[in-house]
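Starting off, we have a lone chain in the form predicted alone, written out as C-alpha cells.
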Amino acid sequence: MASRLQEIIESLDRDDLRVLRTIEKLMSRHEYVPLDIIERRSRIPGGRLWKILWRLSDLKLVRRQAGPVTGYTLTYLGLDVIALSSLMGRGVISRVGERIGVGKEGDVYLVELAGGEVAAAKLHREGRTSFSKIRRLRSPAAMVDRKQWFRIAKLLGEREFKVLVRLHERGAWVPEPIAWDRHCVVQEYREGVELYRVREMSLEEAYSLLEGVLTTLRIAYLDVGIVHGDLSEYNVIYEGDGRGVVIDWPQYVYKEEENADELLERDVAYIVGFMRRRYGLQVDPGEALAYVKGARASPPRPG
C-alpha cells in the first residue's frame, strides 16, 4: 500500500512539519501568513527557513503570494499532510494508500491501521459543497465567514466523527469510526459501489436494502435526534446480498429544527424513488416516512 502522499508524508522532517503547523495556526488571522511572522513563531533561521518554504511549495503544501509582503498559505494537500502525519504520530495509522473515492463532500483513501488493519480516511473539502448548505447547520460551522473553508472542513470533520460514534453505537447501517484529527475522519473500510452504479437488483435484495437504510434513518430521527439531510444513490453504498451502508453524515440537521421534517420526507421520498424507478421495488412512501418517525412498528411491505 503506497501512495503519492505517503510518499511526500516520508519526504519531510520535523522542522517541516513545523513550518506546516506554525502556518496553520496563524492563518486563522492572516489569509497570507507574513514571512517574517513564520520565522518568529517557528523559530526556525531564515536561510533554513526560506529552503524549507521552497521544498513546501514546490510539493504544492503551500501557496506563496509576493508583493510588499511575502506571505505563505496552506493548500488542501497540506492540510491533508498535517492531519494524516498527526495520526501517524499518535499510532493510528502506519501508512496512506491510494485514493479510492472523490466526492464534493471530501477524498477518501485507504490507510494501513497501526496493526496491519485496512482502513478508509476521508479528507473533507468543503468548498466544494455550496455556501448554503453549510450555513442551513445550527453549528459552530454555520457561523464561519465564506472564506474560511479549512476552518468548516475541520468541525464538519468532528461533527461527522462524533455523530457516526452515535449511529454505529445504536446498530446503524454506517461505518465504525475509528478517529479523527482536525478535516479527517478515519472510518472501517466498508467494501461495496455507490447504489447509483448497480444496474440490477432482485426485488428481495432491493426490499432488504431499502429495509435498512429506512432502519438507520429511523434510528438517526428516533434515537440520535437528527435527520440525514442529503440521501441519495450517491451516498448509499452497495455491498452485495441485501446490505449496505449510509455515508455522508457531516451535513445533518437536528430534528427540532424548522426544516428537519422537510429535508427528512424528502431524504425518505428520494430513496423510496429510487429503488422504485431503478429496481421496480413498490413501497409506499408514506408508509415508509412513518415507519422512519416511529408511527408505525415495522416497515411497510412493497405494494
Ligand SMILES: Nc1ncnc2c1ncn2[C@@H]1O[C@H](COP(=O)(O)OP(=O)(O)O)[C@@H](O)[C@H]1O
Contents of the next structure:
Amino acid sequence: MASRLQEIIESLDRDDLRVLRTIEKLMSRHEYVPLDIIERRSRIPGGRLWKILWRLSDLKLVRRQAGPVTGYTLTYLGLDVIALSSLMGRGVISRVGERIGVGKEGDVYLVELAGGEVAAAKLHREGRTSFSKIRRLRSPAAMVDRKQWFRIAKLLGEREFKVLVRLHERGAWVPEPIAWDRHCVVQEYREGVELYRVREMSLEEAYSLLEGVLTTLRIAYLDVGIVHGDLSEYNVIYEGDGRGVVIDWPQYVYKEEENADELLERDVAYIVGFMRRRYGLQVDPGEALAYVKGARASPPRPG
Ligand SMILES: Nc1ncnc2c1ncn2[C@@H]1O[C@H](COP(=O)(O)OP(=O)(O)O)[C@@H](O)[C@H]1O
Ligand SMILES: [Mg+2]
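So the form predicted alone is up there; where is the form predicted together with this ligand?
The complete assembly is shown below, putting the previous chain first.
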C-alpha cells in the first residue's frame, strides 16, 4: 500500500511542484510570499495558480495568510515533498514508505531506492522544540521565524550527511549515507531496535557493543575531529549479536570547541554507565575515555 506521502507526491504535477519550489525560493525573503510575487515568478496565470494553491493548501503543503496581502508559506510537509520529489527526480529513490521514527528533531521514513533496496530518509525538523540541540546555529529570531527554521533544517541535513560520509569511510559504526537533498538525509536502513528497548543482553554481547561504540567515538574524535554530543540509548540501534550503529550526529561539535571535552566525557560516562546499570557490564569510564581520546591503544577490558 502506498504511504500518504507517496500518494501526495504522485498526485502532484509539474506545475504544482513549480509553485512549491517558487514559494520555497522566495521564502529566503518573505515568511509569507505575496500571491502576486508567486504569480510573477512562477509564470502561471492567476486563475490556474489560484486553483493550484487551493489544492496545495488542501493537502497542507502550503499555508495561506489572509489579510491586506494574501500570502503563502511552505509547511514542513511541503518542504518534505519538495526534497523527496527532488530525490526521485535525481534517480535516488523511487518510493516513499511509512514513517518509522519520530524524534525530537526529525521524522524518519522508509524509502525504496531506485535499485529496489530499502533505505531510511531522515527529514530534519528545526523549530519543533524550542530547545534545540543546535543552539549555536541559531539566532534568537530563529525561534519564531519559519524561514529561519527551514534554513537551519537544511543546514542540519548537510551537516549530518557530510559527517556520516567521513565517519563511514573510516569504518565507524554508523549507517552508510546515500544522498542528501535540502533537509533530507537518505541513509542505509539499519534494522534493529533502539538500545533503550533492549532489556537483556549477555555480558559478551554487551562488551562487544560497547567496544564498537567506543571505537566509533574514537574514530570520530581522532580521525574526524568531532564529538557526538548526544550519545544515549536512544541514539544507538542494536542489531543483535553485539553489533549496532550510532545514529543522530548533526549536533556534533569540533574537538577544538570549548565544551567539546566536557561533552565527550559526558557521552562516554553516560554510555558506560548505561551498559553497567542495564546489563551489568563493568568497564572503567576513565579508561574508556582514555581509549576514545587515543591515550591508550586498546579498549578497556571489563573488570
Ligand atoms: N539509519 C536508520 N536505520 C533505521 N532506523 C533509523 C535510522 N535512523 C533513524 N532511525 C529511527 O528513527 C529514529 C529517529 O532518528 P534520529 O536520527 O535519532 O532523529 P532525532 O534527531 O529525531 O532523534 C531513531 O530512534 C530510529 O528509530
Ligand atoms: Mg535521536
